[in-house]
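Just one chain is shown here, as structure tokens, and it is the form predicted on its own.
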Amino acid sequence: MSINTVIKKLPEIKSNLKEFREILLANLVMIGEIPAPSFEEERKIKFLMDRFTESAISESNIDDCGNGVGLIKGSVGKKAILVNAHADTVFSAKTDHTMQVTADTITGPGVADNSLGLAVLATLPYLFEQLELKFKNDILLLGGVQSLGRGNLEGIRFFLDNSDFDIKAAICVEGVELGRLSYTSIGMLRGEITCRVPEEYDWSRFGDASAILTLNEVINKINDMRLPKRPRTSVVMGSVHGGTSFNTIAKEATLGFEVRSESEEVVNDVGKTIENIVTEVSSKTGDDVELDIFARRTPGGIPFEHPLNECARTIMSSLDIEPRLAPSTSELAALIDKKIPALTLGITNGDRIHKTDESIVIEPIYNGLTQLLGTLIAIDGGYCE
């Protein structure tokens, strides 16, 4: 038997999925309108649990970390296939989470990252039943909490550390982009640098004190660092905020940054250099400059030629989906740390990611769902080992 056995099933699956448009989009809108910044995902997880209960799946519970866990028992059940989607978004509870729905798109904060992923997770038990998809292995559905930012993948790490399931493979579901195929994790270091003007500063001096100016000096020194081209390495300066008004000297300013590299050693070296920059600027200016590292990732993953990877690419090709191969720093990293073969797949195309008018396109969702179901069927059938 070959993967072609699975490929032949996909056109019928895709055609049938269109019958379930309304339930998927209803789940997406209801999930999307529940605020869920990291560490505040309880309401969204409760919604997921309600959907699991309505689907009458074998077992569902919220674990001690707050993750929502659903179990669909397989006919054999010696091993499990994990399907994960993170529940948190980058938007605060104060943001208006109203979803705007048109015939072609859905727009709203967090709809792509990752309300769509969680909506897919909530809908999967219903789809399995309606499409009469049966599995030999147990299917574990995990709505993970505390994934983004300072969450540092705590939800999925807790689950993997405390689960008794023998997980043979895993798929991380992200709302966007369709074609995303991540099978490796890059080395990463994420943190913030905060500059503060001391309270005892002599404010009679005119205009030469500002936390923003101090932070600018830090940024310039980081920008002047010589980074290797091989292994590929970058420093992403992702956010800057500070000050209160035009005519008030800024007493505090913060830079959010991320170091990425194919080499863990290079990540550590760059991190040490940034630490030295912070110490130097603090000593030179007399301002308080604080470095806070709150997340790290270790490089790793499965090879390009791994059967799981090959199966996913073959399924994508049969659906005319162009694979977009890129490393990840998401939940995939936690699975890699546990030596579990895993992929991250995207469901549809989107725009304006991480803006309040974030948007996803509806029609490609059917292709994205078909690739996900096809990959699950292939894993369950033993084609990916």
Second form
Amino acid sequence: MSINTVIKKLPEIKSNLKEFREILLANLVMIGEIPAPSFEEERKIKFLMDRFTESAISESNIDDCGNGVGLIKGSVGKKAILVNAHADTVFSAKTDHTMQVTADTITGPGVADNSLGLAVLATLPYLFEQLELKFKNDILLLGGVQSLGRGNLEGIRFFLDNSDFDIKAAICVEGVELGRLSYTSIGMLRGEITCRVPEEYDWSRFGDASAILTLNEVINKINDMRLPKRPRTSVVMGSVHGGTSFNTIAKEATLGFEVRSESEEVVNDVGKTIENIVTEVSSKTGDDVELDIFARRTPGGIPFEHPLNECARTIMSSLDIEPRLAPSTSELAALIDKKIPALTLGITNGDRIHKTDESIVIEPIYNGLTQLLGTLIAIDGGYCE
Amino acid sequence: MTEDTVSDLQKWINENTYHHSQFWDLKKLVEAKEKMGLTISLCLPTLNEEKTIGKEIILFKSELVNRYPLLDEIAVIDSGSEDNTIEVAKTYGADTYLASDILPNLEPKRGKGENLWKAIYQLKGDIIVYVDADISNIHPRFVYGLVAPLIYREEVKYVKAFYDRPLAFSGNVRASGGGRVTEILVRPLFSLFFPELTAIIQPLSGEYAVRREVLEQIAFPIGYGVETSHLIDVYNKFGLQAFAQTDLDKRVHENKPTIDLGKMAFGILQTFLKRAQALDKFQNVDHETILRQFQVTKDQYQQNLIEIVEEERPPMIEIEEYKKKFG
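So that was the form predicted on its own. Now I'd like the form predicted in complex with the partner chain, please.
In what comes next, the whole complex appears, and the chain from above leads the way.
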């Protein structure tokens, strides 16, 4: 027996999957239309639980952190394979979450990141049953909460800290992009810098006092930092918010940023430099400048030649999927911290990610799902160790 | 209406008004349907609905055909869409028909009522459930909420949907719980001439499930009057006990401008007058003076009765004091 046994099964699995198109897409539409900003995923998890209950899987429950967990008992069941999808999206509950379906695409906020991933998770028990896929290992399905932004992977970390399962490998499912293969986490530090002008406005500083100007000073200084080329390091300035109108001086302005590096030491050094910049600008301007670091990742992961990684690449190549190797800062990082061999896989192609007209293409989903099922079968068969 | 009739009406409302959540157990519903040997067809009348039709078919097929076989057929009956409605519907496995291809020997007419009427001929179900194709927050409840009273209660023949106001939605939406044409035209007309029919909370809703034995016996206006005519005709033939109604929560669709509602009201009024006249409703000069509106409290739907008597003064010239003053 080898990975080739798995590869031979894939064309049949892929062709059978087409029969279940409406089941998956209906789950996607229903999940997608439930708003779930981080910390408010309850209704989405409830939907996932209903699906698990309907499929009569061995056990399902919502843990103390709010994660939805389903267990499909394996025939041997000494170890478990974890399949994870984060339930939260970047959109607020006030956003209109109506999904639009055409013959080729589905459009709506969060459809790709990560309603599709969660819909796949919700559909897996049904697919296992219909395709008569049996596993030796336990299959753990985790709809994780509080993953994005300030959520800081709280859901999956809670699950890993508090579960007794012996997890031999894990797959994180993301809606896009098909071909995504992440197996390492980079070092990361995520935070916000907020500048505030004192409430008592000093007219003698006419034209000078503005939280935006102060933040601009901070941004310039961060931009002037010298970053090493090796290990590769970058500072992502992701968002800026500030002010209220054209003619009122901005009282508050905020920068959202991430420091990313292959080296944990460099991440920490850059973090300290940013702390110094904040102190310096604050004392120079007299404004209140606050640094809030709320998420950190340590670099790590499995090597390129790890059997799990090789297995995934072989399966992808048999399905004509071109692997796109990229490090991740998402749930994979929490698994890496626990020394669990893990991968992140994408299901289909998408467009306008994190915009309200975010969309996914339907046809490649069959390939994406086949890749996921193939990888699960391969892990279960022991071909990835 | 006497006080007794009023309390009977409230009793009817209490006993025949459901919430879709009462029928959440689809397994049980399918078992009951199979035990009764019923077949159910879903008809989606369309005209340029490419934006919403795909989602409706996906949800109904997944939940009510594949998972729980409540529906025996899903059919789109199209009035000649110029967009991709038919292609999208076919992609997701619905049976698609052009209304003009059904009963081709009859002179073709264009209107939603035509599609609903031709569905009786084309579809095979003992029950036909009609759902508009422009609902953007579509959910399986739009079907199971309507067919369940027909499955569980043999005496019920016609189940009508009603909705709450879509408060949580932004954008171009309308409150369909008390639509403008319903409140301004239909409810006052029913209050005057068919007071029992005011027990139907949303007489103009486009979603209803009906037994074939009823559908085949009633006429269908092909335009705006179809829902109003159904209520009057079914009431006249089978009485109020043939009806039930289900709260389907929110329904979100595009708002219609007032000018379009004028056309709708005009069509409804024609249908209404034709029927009221045929039933001699204008002979009775002592018509009702109670307007029957609805108020929905937390768990109860209650009629709100308002006495409105339009008293009149004669022309001033007939008043003695006036004549004396102005000669």
